[in-house]
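The form predicted on its own is given below as one chain in structure tokens.
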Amino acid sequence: MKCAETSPMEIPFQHRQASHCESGVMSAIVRHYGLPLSEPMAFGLSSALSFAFLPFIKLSGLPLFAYRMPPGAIIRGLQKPLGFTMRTETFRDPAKGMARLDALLAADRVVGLQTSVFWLPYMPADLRFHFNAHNVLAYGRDPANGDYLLSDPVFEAPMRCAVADLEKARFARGTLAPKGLIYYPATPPHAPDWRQAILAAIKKTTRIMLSPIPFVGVRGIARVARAIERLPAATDPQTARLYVGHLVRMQEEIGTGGGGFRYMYAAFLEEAAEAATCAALAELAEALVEIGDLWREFALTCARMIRDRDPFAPAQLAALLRAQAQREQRFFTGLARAAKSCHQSPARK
């Protein structure tokens, strides 16, 4: 797949590779419309870090595991702290949805799109599965053949997409169907009181992770441990392995993954420590990196068991998850205390 080349019809736009699609798209949009914003700051300021185990929502017959807030949370979550409004539009008619995108590009708009990974032809074959909440930016069209010029944050360089392919990707059906969703700033973003915005965002994140709801936050992690412990490893090993494999795929392949999101939030805390003049946040960032490493080790342990390199032992996996829940309980309790202490102390000039 060729990368986009500059042409007179393109909007001046700087593509940057990112760790995750929605945080990468939103940091790019905010930068393009006038306010420098890193991807970790976009992720942290929107309080996007979370955990959820939703057995009543099925993906291919298996429960939903989420390591961040639902799709759209970063788009919505940045508006209040940065004092701007994002306009979102969906369409029943694909032709009208494509025409609206063309009109916005003709008006020199950079536009966010929700798409299906499966229908984006530039995606490698092993990553093309039916996931309908992948975010990209459209910033122009090739005057020679009409291809859309896309900034897909997970790629090093911009990409091209034919009209028919992008239409399929924008109007795919199924779970999280995008319905042609487009989004763009109706008003420009503004620099906030960084200290106030950061501490408010941290408070929200800790409230989510320490939530009393049994399917959310650290309680949700512990509940997954119980579910894995009850898998029928002896009577139905294929189903048990499928369940664990699904958990690993949700963690490491869909989005940035359990460890990856925690690394990103740790980077946010390091940046926030300076912006909010709160040194304790930088110290906590180091602890969160260690937690992220342990999520990656958990995924590796699962993979070795699924591939029969190690004995398949659900009880061992459950114990690892319970330990992880305890670590995150301690971490987010400490983070809540640190943010409260910083809020109560005067900001250093």
Given for the second form:
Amino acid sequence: MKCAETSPMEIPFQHRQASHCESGVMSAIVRHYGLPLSEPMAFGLSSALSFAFLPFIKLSGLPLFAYRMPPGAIIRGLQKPLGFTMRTETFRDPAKGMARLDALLAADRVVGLQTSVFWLPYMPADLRFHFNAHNVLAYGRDPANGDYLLSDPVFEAPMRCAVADLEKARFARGTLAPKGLIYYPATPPHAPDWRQAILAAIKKTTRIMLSPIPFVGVRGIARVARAIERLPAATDPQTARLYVGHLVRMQEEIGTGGGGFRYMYAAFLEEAAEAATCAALAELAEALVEIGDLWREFALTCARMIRDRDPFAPAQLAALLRAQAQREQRFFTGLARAAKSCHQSPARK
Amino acid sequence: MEARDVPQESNVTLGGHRKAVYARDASHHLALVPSRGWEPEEIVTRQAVEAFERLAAAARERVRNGLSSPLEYHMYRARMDLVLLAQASGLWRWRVRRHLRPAPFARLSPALRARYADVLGIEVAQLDEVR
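Please move on to the form predicted in complex with the partner chain, as the form predicted on its own is already shown.
Every component of the complex follows; first up is the chain already shown.
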């Protein structure tokens, strides 16, 4: 690995790889401050699973697709279930933002940072796009050269970053500009009443996925199907392929856990079945893994069409998406029902 | 997805790193499994990178033909577009668009040149180079 692994530090921080940056950082922070918490549990408890299609927000000319809630949802969403407060600070002046981070690290704190992927030197070149909502954790500085010691959850080992690079990454401008955002717990997290917290979080997710808003949840998926059917496949084949590729990137690129976060949510349901003594959730986890597999098949079909191994057929992709929307409709309806019946039946001891 | 089915297809865009995905392990529990990547994911990432490379190559031709300023080439090389370059530099979009033309670019003040170089992550002297 090009970026040297960091030597053990005076702060006994444990780096652990995760599949998604924000749930990885937040579960690491909660663990560091004393409460064991898995990444899927952080993701599920904050109701982070979603689907959204926002054609009026453009990123490099392409619409916004998201298989999860907007950035910041996990940081904010864990506060209520875990009964603690996250302190967040943003800065207008980069020098002040760097000084504040140094002060917190000097006080042996572990600090979450919002960064732009483009300016992180350890990122592989092909992944360096101007995506401004990548979360990493700072846990110290190298006394020899001042490098920041970072735990980037999507990588296997801890990373390091020079001062000038981190400043650029934290103060990049554009869509979702981080403005130097740092976050850390103001009070320690507490173990919740797992059953109640889990069932409430599941209910929220099912409401979002089954929302009547046309751009959100299963209706959002169906709307993407319609948008794909209308792509100028014949007149502008390149743009049409980029559009489809962009959708697949949001689903499968690093930071999703595969299958557009569906596998991670299935892992949450599996864990939740035990923690909330609600056996029905384990069966639903199985069903969601199958839905995740079908998302992967969709990605494979898209990729083959993009490379012209198969003829580019928007109608076929739209049909696959509609089928996924229907499956997710059934799945989340069933999940809402299961959570409700678990909620009504008294907890088995 | 079963752990043994997690793709290990040496996706070049991961630069030798392994990412983590959730899959069923031997005891049928969902757990993180390291992955060297999957070809579809490589295809879509490379597609996005190549789109910018194509834009940069086209801009280079225009610069050589005196139709565009080197700023256009550097903008695409930094994987930006007009909207993002304007946001990053804090300039009005119409001003940046103007600076994409050779003559206004040639008259840029040293302060503006320094600002562009900074947001593009290159040295000021490199601004004039197109290769």
